[in-house]
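In structure tokens, one chain follows: the form predicted alone.
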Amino acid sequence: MEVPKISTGIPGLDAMLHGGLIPGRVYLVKGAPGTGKTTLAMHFAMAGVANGENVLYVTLEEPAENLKVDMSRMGFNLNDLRFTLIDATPMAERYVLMNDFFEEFAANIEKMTEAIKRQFQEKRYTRIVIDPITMLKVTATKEVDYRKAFLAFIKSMMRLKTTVLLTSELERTNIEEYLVSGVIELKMFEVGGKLSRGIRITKLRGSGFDDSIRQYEITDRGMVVYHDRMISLP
């Protein structure tokens, strides 16, 4: 029996995922700053909007206005009524209410879980992006407490029947990688004196996938993944 999939909005990545992501699960996109995590996440979000879905995007690091400007240059319309953007960055000083969003979503992972549940009282979202989860991990005082809270977050999202994409800048994301249903890794390599970008899927529960490192580019229309171009490391 074939498992139903949803598109990431990036055809080459969908091919690597053998059709896309299994809906209703939590996924992690990890990579160093500048590798394109937010761009990938926006493709995922906008694919939902294009499909007539309601999408919730929580930005914890990049202010919403900056995000709108950067993403509009790539052709993404963040003003669509089906797209809800919540600015929970600590630097959001434009509106007094933004401080409330920071307290609700960014104080810790438990508060963010409850804040998302409250959002569902107003509207049902089939896709959620948390960009980046790194901001919430640094608030945890004990690793064991963070692990419990993160597991509770995943269970809550599964009960809401929503597909969640998390981004992370941390190289070591052991707890997240162990508990999520899939991991997509973005890396930059120096091959033959030139800088190449490589994408690799290291985990995808319930489905086969291409585990080769494939080339990708960030263009003026977003991310392009070349699923037929493999990066061979020396």
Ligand SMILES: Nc1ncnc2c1ncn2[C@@H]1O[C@H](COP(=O)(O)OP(=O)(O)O)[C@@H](O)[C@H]1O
Given for the second form:
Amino acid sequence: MEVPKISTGIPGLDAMLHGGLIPGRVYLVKGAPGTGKTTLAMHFAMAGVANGENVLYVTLEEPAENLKVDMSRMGFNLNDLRFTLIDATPMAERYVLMNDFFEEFAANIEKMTEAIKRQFQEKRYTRIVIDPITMLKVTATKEVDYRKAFLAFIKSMMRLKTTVLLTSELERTNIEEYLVSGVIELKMFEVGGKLSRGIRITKLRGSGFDDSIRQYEITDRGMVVYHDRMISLP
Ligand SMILES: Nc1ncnc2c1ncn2[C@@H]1O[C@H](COP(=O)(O)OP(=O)(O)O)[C@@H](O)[C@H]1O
Ligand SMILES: [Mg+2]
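Take the protein just shown as the form predicted alone and give its structure as the form predicted in complex with the ligand.
Every component of the complex follows; first up is the chain already shown.
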């Protein structure tokens, strides 16, 4: 029997995932800047909101104001009460936003884990996005410490029974890929002078999945995945 799944908010991607993501686990979306990680993450977040769930979105690179403008152009409404946006970008005007609380989300993975747990004392979130985790990794001094902290983070999230989507633009994400339950890769190719986008699931624990590279586009309605179109490389 198939396990229950939740939607990513992108029908073509749900099809590739044989119905969606198994809830209560941690997933990684990796790709170079501009491949559409934030767009994919926003679909995932808004699918939760549409489903009546509380969603926590931690933005570490794109300031909240920019994110709201960019995403509203694609039809996403970030002002829903079920959607909590935490701006942990270095540029955030903290003296306006108040305390040093948001800073904890960006300091390192241990502090972020604690900050998320504290956030749960007010509300239960069933979906969390950390976009991207890149800086949290860069600030870690020792690889072995980072690995331990990352594993502790995953365990904490599983205990909270929340589905987490992490984004990363790093080429090397071996530790993360090994520890998370699923990995989705976004790639841009140049085919005959034309930009082409390809999406591929490289890992998915507990479920079958489509392992081909499929075509996707970013449109004024967000990400569209063509699960029946293989990407043809030159
Ligand atoms: N309305 C749109 N139509 C087509 N492409 C768009 C539109 N809005 C944004 N994009 C493209 O989407 C990409 C940005 O996606 P984003 O999710 O921010 O990527 P990432 O988070 O991986 O850097 C850019 O390549 C941008 O050109
Ligand atoms: Mg982004």
